[in-house]
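As structure tokens, one chain now follows by itself in the form predicted alone.
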Amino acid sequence: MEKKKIVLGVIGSDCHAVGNKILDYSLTDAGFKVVNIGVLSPQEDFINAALETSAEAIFVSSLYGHGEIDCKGLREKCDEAGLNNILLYVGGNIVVGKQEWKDVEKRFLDMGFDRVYPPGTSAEKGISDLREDLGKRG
């Protein structure tokens, strides 16, 4: 059976490496085929490696604190690219200041994002999440 995509990467102008590198680390020993493009990537980035690889889901991290600029209108690139299915996930420290994780997990739901991780979230509980996401594709 083939292994199933994923594009790992560090959105933006963030240049954080470690999570990438636990990330990359913990999907690959969970059987997944990860295509990490590393730090500081544009959205186009994502979705070239996305479309060249047939991935089926999109990581990203942040860390700095930008990640909802830097997220804004990911989805609807996706979708123009031709990437309508393709799951995204999205964690890290991906705002700026204390803010109720409630109202910042709605945003990135509402801008396409199908998981949203606060910091310290486990890689396995993103492995589990993408496992039953993929389930339920068959």
Given for the second form:
Amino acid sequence: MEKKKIVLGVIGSDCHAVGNKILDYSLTDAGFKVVNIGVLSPQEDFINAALETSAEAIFVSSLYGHGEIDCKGLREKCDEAGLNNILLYVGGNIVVGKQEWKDVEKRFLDMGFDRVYPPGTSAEKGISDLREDLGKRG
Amino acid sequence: MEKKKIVLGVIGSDCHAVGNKILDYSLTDAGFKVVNIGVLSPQEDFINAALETSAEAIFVSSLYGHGEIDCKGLREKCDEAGLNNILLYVGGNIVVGKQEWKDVEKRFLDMGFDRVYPPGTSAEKGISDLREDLGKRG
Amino acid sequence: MNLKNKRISDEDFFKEREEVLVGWPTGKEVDLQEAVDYLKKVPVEKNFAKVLENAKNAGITLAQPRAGVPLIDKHIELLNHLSKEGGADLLPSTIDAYSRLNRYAECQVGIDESIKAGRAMMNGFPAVNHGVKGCREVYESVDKPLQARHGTPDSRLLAEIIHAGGWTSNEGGGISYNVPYAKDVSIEKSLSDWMYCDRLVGFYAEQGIIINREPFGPLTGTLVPPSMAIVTGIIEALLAAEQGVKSITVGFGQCGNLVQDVAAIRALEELTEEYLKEYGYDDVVVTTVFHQWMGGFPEDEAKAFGVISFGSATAALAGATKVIVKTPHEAIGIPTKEANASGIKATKMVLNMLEGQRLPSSKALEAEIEMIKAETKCIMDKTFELGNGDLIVGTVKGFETGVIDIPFAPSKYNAGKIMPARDNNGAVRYFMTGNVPFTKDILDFNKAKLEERAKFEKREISFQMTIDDIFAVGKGKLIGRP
Amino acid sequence: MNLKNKRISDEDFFKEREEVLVGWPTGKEVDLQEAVDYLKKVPVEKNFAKVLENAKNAGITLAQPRAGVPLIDKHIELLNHLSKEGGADLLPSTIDAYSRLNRYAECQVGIDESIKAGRAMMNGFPAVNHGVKGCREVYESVDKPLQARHGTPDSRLLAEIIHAGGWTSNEGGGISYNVPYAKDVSIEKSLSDWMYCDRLVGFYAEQGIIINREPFGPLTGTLVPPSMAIVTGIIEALLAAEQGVKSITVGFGQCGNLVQDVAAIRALEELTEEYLKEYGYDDVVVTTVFHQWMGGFPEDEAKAFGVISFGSATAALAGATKVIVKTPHEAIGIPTKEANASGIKATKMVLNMLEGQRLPSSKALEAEIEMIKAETKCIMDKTFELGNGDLIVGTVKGFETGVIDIPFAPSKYNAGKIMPARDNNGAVRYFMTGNVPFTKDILDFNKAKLEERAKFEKREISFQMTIDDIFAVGKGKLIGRP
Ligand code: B12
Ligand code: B12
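For comparison with the form predicted alone, kindly provide the form predicted together with the partner chain.
Let's see the whole complex now, leading with the same chain.
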């Protein structure tokens, strides 16, 4: 069976590289083909990488607090680019400061993300959700 | 002028001796005649000491948390013994646990104390209030 | 005086026991043979002595909170919170202050008032009133070893009830649970009563059940110089060993100078082991406990976390077997279970980060250890001399003469002639030495250290320094500078 | 390459300056002569360099938080809270991440959105957008020295604006604000841009105004071995001194092993002073900064207080001139002002209790200092060699060849071939040494240390160890044991 492709990157002007390296390692280890566009990546880079590789999912990380501004419109741009229904996950420290998680999650779900992760989520959690979501799609 | 007499002690089954020694030192230093009945003192000992020495005020300390039980009825017993209007101050850690100070103060004022002090009150604060209250009485 | 440091005979013990058990109706619940059977079923991970011994061998420091509320169900809830949420390694049951004076009738009032008011009206768990049954209920509802922590000069009935209740450790001793806690109890009386408690533990040991005993090292918690605290620990350890106690945890309360505190724990452990060996007690397992700062705390909770964490770091660097944990509510009142758990969490975080790390051996550390040992030896030698070789007689006379003297103690049997103050590095030194039989070298050393500070602060060495030091930590500093 | 480690000529500087100032409209506000007059009026207690120098002489450790919000009034409120309620000794202004990439137009969006949303939508204070006027408003509204803290590869315009705004310190450097913060910026470019920032400070120095500069020691904050961090500090200090900087604070981020951390601060300070002297910079005041744990934090706030306090204790025992403070919100997000203040309070409590106390000199400490110095010297020697004596050329080539190599850095100009892991005592060692030019002794030492751990954990030395170490502190331990 061919490996499923996942685009991985840290969005916006965000330089936090450690989680990205760990996710790359863990996703690869779990049998996925990881297309890692690294830190400091604009929305366009995520979309181009997904188009080029026909990826099944995009893992967006945002650590530095600007996640809300940086992620706005990503789903719409994916749709425009023809990446219909591509799985969009986001995690890290996606908002500024300590906020009520329920509200934060809702804001990002409303933006069109399929899964939204609070700080400190393990790579394994993302991977098992991914397996479940991909399984549903067959 | 004769020195004003103050009865000082730690009420109930309470062994906290350090604050008592400091208060003794500071009150003496401030020109009062201190009648220190020490720690582990029942209500009766406070009253007897006040009667014997014709004290102007009683400084009750309670640190260990049983202050509410231990102080109950002290004012009534003073009145019965003929210590009319003797100044009753209480301080230390007078209730169990961290409680709303306003409520605590009210409970002790209702018990008949003239002044009620929160944890960490300096000896100086008690002394200056004492001067003020004694001043009023002339 | 008649009392001698000699194992109580079975005859005397069982005679005394009859009197003890009638002290409160729950005394009837204690059946020693049944208790032995019950205690034999205590698993290793719930036996205080075993858990300590394993920690010592593994070189790790365990964390133990203080905690106790009057009602059984609330107390169980509290302990489970501290174990599961807080991560406590060892569990306490702090006994209330009425029980400590054997006023069990007043305890009943406190229990009733607490039920009525819907909040705790007492500062601890009245174990005697709850009886063997109540203590076992607690023991069976928790997953860690249990210890009674209190301050009871006469803890004989308490000891009977808690041990039969499955609690495998008892804190206290004839000095440490009298002098800081009582006003009118003679040293002879409390030593005698604690002999009984130790003998009870010795009796269990003979039945193959190892129960831990822990002298209360911090005493008044207020600027007690290390050597004076260590003297009481060694004495209580020797007395306990004579009665057959096999697991002893000697303790020390943080003073605040890192090097002095680490030196104190090292000296305490080494000296206790040496003295036990010297007096022929070869099979006693000695462990150590370091108490986070026992004096007045800052009211601010963040600052309290700083004090708590610094104490934890010292405990780890000293290699203490366990550390007793304070809480961010310390300055105000008995902590909520959440505040208590948060103190444990901060503590364990620091212990975990420092696991395996020790303060490296250095000239400064060695010198401090030597000084503490020299001071301790002066007092111990004189104590034995006063007793003509008998430690109980010597201890009673030691207090009478002020050879042993605890600062700020309420007991009228304590001379109260010594006065401590911090030196310029925050180490606690003797400022007034009273009748403590130090050599000239030691006296000079203490004086020189304090003069260094006096010079730095441009004032005389005086009682004002001591007062300033008492308030300093509460105000956010270690040393009470003018 | 053309760039050389030589003081920029006035001509070149002022030419470059013209380009810099047009980067954003607020550049027009900077008038150097007027700024000199303004800065001359900064009182001693608000001059960063002076306050640090005084602390160094007094042997005390100052506490500085990180903090920055987008709007001026909120930022002032925040800083005053940290100073007055928290007790901060030095104040920061953390610059937002758009500014760090010189995207001032996006900053404007962030400012507008923050006003609209009624909450901060950016992670810092966009100083360039607020201009000299805005910076002075902040400066005039606080009572402590101010420093910009950021992560900007090209901070030239920022430096112009903040210094003219009365802020007397700028954090960063050509390596430390590029490699951990950027992906595509060449080392040559950032070194050149930071030469400008240093020259600006040198220019002020010539006018009698001492401004402090601070290389960012922790780099990626993720298991950076001490010697590698120290190399970058020394290089940036030497480059700054060449441009005329007179007050330099070299830094280091806590690794977690107390002895190694204290050794690192000692080695850092001694080596920086030695190198400066060796290269003829005789009148530079060197101070040190210790950063509380810079890696992933535990989410639990009590545990975070433990980490914060342990870091403070290390800073004090090391004798660092200042400590950068984390907060109990670290794992989650930018802290509220209350959470930030509570981090400072815990920190200051520990610093105060340890005031004047140092980790005593010991064999273990001396050995660690020697090892760090030996490792550092290998890298420094090779760097000078690669540059034929020129430190800028050497640094660029050092990165090209992987002689200098920062673990976990995002920069494509960084080799990324070294891999760190903790040894059995938690000290950070080189597990893969890449092209770092160590002697056989040093390589053997690092290997032996890691093998000790591998043996203890019964597993091979592997990348899994490094991963486990990365998560360990967040999970409540120092070492990532299996
Ligand atoms: C040292 C100490 C001890 C020592 C006491 C040694 C001794 N014999 O003195 C030891 C270790 C023995 C001890 C034992 C216990 N303690 Co204790 N102890 C403390 C501690 C840490 C400091 C007290 C102290 O000496 N402060 C320094 C002196 C100078 O300050 P002070 O006593 O507060 O007095 C000052 C002011 O309050 C004021 N003041 C006092 N009284 C009055 C009265 C008036 C009229 C005025 C104007 C002012 C005033 O003036 C003084 C000078 O400024 C406090 C907590 C804290 N404050 O940080 C707990 C504390 C008082 N203890 C407490 C408890 C529960 C106990 C124990 C019951 C149980 C235990 N934890 O083991 C036993 C008590 C047994 C008994 N029978 O009393 C609790 C009380 C809880 C509550 N009220 O909710 C406290 C608050 C700790 C806590 N948070 O749990 N303790
Ligand atoms: C190390 C660190 C740094 C290093 C980064 C070095 C580097 N280049 O990587 C340095 C010091 C340079 C740095 C800089 C900054 N940082 Co920073 N940093 C951290 C810190 C301490 C740890 C991050 C880390 O490496 N964690 C370890 C890795 C393995 O975990 P992770 O990144 O969280 O990723 C894991 C999970 O979150 C998850 N995950 C992540 N993304 C996704 C996505 C999906 C789909 C899934 C399923 C899972 C997932 O998987 C990973 C593996 O478990 C955090 C706080 C913390 N967590 O304790 C702050 C933190 C992220 N930083 C923060 C900030 C603000 C900054 C700065 C803007 C300002 C500053 N403080 O200087 C600059 C950023 C500049 C920029 N342009 O980006 C804030 C963000 C605030 C917010 N969101 O409200 C934090 C939270 C600290 C704080 N509380 O203020 N930082």
